[in-house]
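Let's start with one chain on its own, the form predicted alone, as structure tokens.
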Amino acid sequence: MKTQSTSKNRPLIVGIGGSTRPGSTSERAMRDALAIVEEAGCDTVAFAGPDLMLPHFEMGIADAHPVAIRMIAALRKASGIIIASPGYHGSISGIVKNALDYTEEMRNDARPYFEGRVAGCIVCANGAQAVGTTLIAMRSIVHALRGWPTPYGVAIQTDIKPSGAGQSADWMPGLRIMAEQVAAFALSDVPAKLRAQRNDDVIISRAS
């Protein structure tokens, strides 16, 4: 896990993704996207590769695992998330889904799950059908977690040979669109307004 130093005025974007293989395509794409949001004025933290090799989620288990503790703490502070996954049989990988399941520990927060947070989605898969179904699945999960998926989702078709400077260069235009959308949302006053609205709702609920 690589953590950037955070400042009071810079929103935090959390990256979750990759595979058990170091330097996987999905991890590299996620880190490229995080670099773009840093350029735009955000701080970042990444949970990738070995960080995602967590036990199968069940309630209460997070407290026993340092990575899970750090990831949940980061998500609670975050204004946005970037999720990257390979496509496995029509959906996201098991380790990425399991990591996202740990957000159930946030269910009773004043701002539960991904509420009030923007989410950028990156999918890497072999074949057009695979990237399409996996991206739909990922966006559906973000919706279920009450997050705001960016209008642009990044679908990287790994069976197409890169041209020119290589695959990383080929995916950068799409990553930049998505990452700049994440940064624009996080840097706006929308997250603060959503947090205030949620806090007001909690206060009203408790008083009623």
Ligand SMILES: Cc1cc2nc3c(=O)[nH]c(=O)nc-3n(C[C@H](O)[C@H](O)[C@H](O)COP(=O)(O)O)c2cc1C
Given for the second form:
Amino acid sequence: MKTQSTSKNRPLIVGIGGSTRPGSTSERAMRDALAIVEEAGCDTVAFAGPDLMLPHFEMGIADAHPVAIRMIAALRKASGIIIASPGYHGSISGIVKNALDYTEEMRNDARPYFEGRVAGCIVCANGAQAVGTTLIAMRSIVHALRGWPTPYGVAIQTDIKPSGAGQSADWMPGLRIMAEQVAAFALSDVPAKLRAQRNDDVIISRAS
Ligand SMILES: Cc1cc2nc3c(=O)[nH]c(=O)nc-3n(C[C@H](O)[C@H](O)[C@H](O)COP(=O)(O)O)c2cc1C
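Compare with the form predicted alone: the form predicted in complex with the named molecule:
Let's see the whole complex now, leading with the same chain.
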């Protein structure tokens, strides 16, 4: 885990993703996206590669794992998330899904899971089919966690390498669109309005 930037009054965006493979494309793309949201005025923290080698989630085990504790604490503070996964057999990888399963620890929070938080999605896979199905799967998970996927999702087909080596230049234009949407949401008054609306709902449901 590496905190890339911290300062007061800047929304926090948490990056979760990548693989344990040295030179992981999805990790590099995630870090590129985090750099863009930093430029746009957000703080970031990344949980990537070996950080994600957490035990299979079950309720109650998070407290025994320092990375899980830090990740959940960061998510609780976060205004947004950037998730990056390789496509494994048509869906997101086991370690990324397992890391996301740790958000179950947030189910009783005032802002459960990804509620009121924007989510940028990045997918890398060799083939077009897996890129598409994995992006859909990732967005479905974000919806299940009550998050707000950005309109633009980043689909990186790693066997098509215009620059010849799968370099950042291949994916930067799309990544920038998504990362700027993440930052715009996080820096807007929408998250605060959503929180206020939820409080109103709670009052209404208590009164009824
Ligand atoms: C276990 C495993 C399953 C994979 N399944 C698919 C797949 O179904 N379709 C596909 O296009 N690529 C598949 N790939 C290739 C990866 O999605 C691709 O190499 C990706 O860019 C790896 O991301 P990384 O560089 O972050 O490790 C698979 C790779 C692994 C290791």
